[in-house]
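Below, in structure tokens: the form predicted alone, a single chain.
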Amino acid sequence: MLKAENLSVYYGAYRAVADLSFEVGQAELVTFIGANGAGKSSTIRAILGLADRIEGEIWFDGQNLKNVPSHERVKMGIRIVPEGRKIFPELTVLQNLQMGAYFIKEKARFNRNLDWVSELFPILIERKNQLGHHLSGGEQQMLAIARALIGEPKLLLIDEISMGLMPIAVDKAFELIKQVNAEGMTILLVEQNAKKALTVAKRGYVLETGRIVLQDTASNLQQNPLIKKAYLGG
């Protein structure tokens, strides 16, 4: 579904990501773990076509993204749950969801998708007429996930979903990620909370200073002594 070859990301003269090669298979849940500044979010921005300068190749669903603008990548089926949630605080819950499916013109199709996210996030539908800024942090995160899902993604990018959330909300968010993946959604999860990320992922890549230093199955990474010491508190 997604493949990168020798991917480098620059901001001015600064190289945030250096020669990354990775892939995410159909219906697979893959995670990037690493400390703040490791290059995880920059990789996400490159996939979306939002970085200042990108070198290397990115392929999505068999198509090279080199000359594809960001808005066309969205139409192709790439969606993001952004770091910090970034919902529209002055819009209602329902209006936020409508923004996530802005290009879906058929009412029946939108309603079908709305029914699906309603099953996943019943609390949001109960509060569909509330403004976004009236929701709790955990509810806003649910809304950010639902807004991405309602647009029918082929690939869901999730950037630091646990950031700023209480532990109970983090647990709920990861339960939802696992459930959506079990239903066949392809997910690339970028996350500082390595323990949680490796619990739900199939495979993982470890990033340090813009480079992949280790890749393995999630279960093997959980047992790796270096990963335990550096990221899992053991």
The other form holds:
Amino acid sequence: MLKAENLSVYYGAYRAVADLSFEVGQAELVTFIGANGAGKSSTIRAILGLADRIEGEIWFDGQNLKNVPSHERVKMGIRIVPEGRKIFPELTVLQNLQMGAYFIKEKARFNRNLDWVSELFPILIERKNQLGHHLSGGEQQMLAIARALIGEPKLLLIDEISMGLMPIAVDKAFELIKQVNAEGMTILLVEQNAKKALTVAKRGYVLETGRIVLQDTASNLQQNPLIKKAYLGG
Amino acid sequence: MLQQVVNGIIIGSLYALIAVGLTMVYGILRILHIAHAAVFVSGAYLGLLVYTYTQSLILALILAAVGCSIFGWLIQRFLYTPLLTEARIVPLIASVGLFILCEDLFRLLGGPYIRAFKVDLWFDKLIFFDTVVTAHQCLIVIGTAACLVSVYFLINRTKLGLAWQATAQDMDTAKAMGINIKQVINFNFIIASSIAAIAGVLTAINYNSVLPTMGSVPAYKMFAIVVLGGLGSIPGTIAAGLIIGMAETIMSAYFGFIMPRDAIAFSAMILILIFRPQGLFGKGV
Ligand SMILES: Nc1ncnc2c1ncn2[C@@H]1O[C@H](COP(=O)(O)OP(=O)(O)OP(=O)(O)O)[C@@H](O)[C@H]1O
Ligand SMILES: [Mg+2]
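Next up, the form predicted together with the partner chain. The previous block was the form predicted alone.
To see the whole picture, the full complex is given below, headed by that same chain.
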């Protein structure tokens, strides 16, 4: 479903990501793990066409994404939960959700999706007329997830879902990822919390300073002594 | 006194119309669109041209708005967009340069003298006790209100308006949500330039004159108004336009000996920059 070949991402002359090749299959849940600055967010942003300059190829649904602008990629079904939530601060919760479903024209379909995310996150509907910046950090993270889900992603890119959530909410978020993946949604999950990520993912890639140094099934990565030491805390 | 309030509202609403466009452009591109004043003047000339040939005010307003939308779009496409990645001072200088160039073009094309813009309306004036409201003033109030209500509707009640708001708040995330930023920028320049055109025609009618330099006072005054209103805030800009228009009229009528009329907006701007840099209504930048 998603495939990258020799992907490099540049900031000016600085190459943040070098020669990445990876693949995410239909209905697969794949994770990228790596330390701060490894290039995880840069890669995610490149998939959505938000990077300044890239080299290499990205394919989605059999189509080469070269020269496809971001808004067309979103139209094709790629959605993102961005790093740092990025809620529109002066829009209401409901308007933020409308932004997530910008390409859904039919009112009935939007309402159906809205009912679904309100079941997942009842708090958001209680606050639907509040401005984004009046929500707490954790509530904003829930809104960021809901805003991505309401747009019916075919491929969901998640840049750190656990950020700012209390432990029980982290568990719930991972539970949710697992559930929507089981229902057929393809997910690429970037996580600091490698332990959690490897429990839900099928496969994982390990990034170090912009390069993939290891790729394996999640269960093998969990057993790998090097990974244990570097990312799983012992 | 009431007479001065009426005059103040008239001047203030014209200021608001011009400044709203400036604040909208700043909101999306973070560029101080000084050449907006040139769009305003071209609106007055276009309106006069159409009115002279057709004697139809409606047609003059519509065609001026269409012409200025194209002009504004061209500025965006060929001046600002190529300079967006430069330091912010670069598009600002380009904008000032274009404005000066346009003043000379207006002089060449329209002549260096004042042209009258006399419009006959179907009544002359309304008199409430001892307050006179001329038909032209009624026209300005109605025209301004119609423009501002339309802008409010477009921004707050349409899908593209929602995308506009999101883009103004966080362009990168708006892109990630699938917003076509080019479309939002076009929408932005069409609205901003149309209302500048209408402001140009109405201002010309108000003073019964069109001249090449009629943009220079608005050029710097709209700047003071958007600072007062909080850069990027549309309601703040409208309120600030009315406040400045009112303050100018009333102060020059009663305290005209203290400072010249055009200095008032700037005194207000300087005070605001010192004590409340986010503007009277802004939320901080
Ligand atoms: N806008 C930018 N301009 C210049 N360099 C950048 C920019 N964004 C990221 N970088 C650099 O690119 C490299 C990769 O950054 P990236 O944000 O992709 O890492 P990450 O793996 O997501 O890290 P984290 O876990 O901290 O989120 C880093 O060295 C970073 O300094
Ligand atoms: Mg990151």
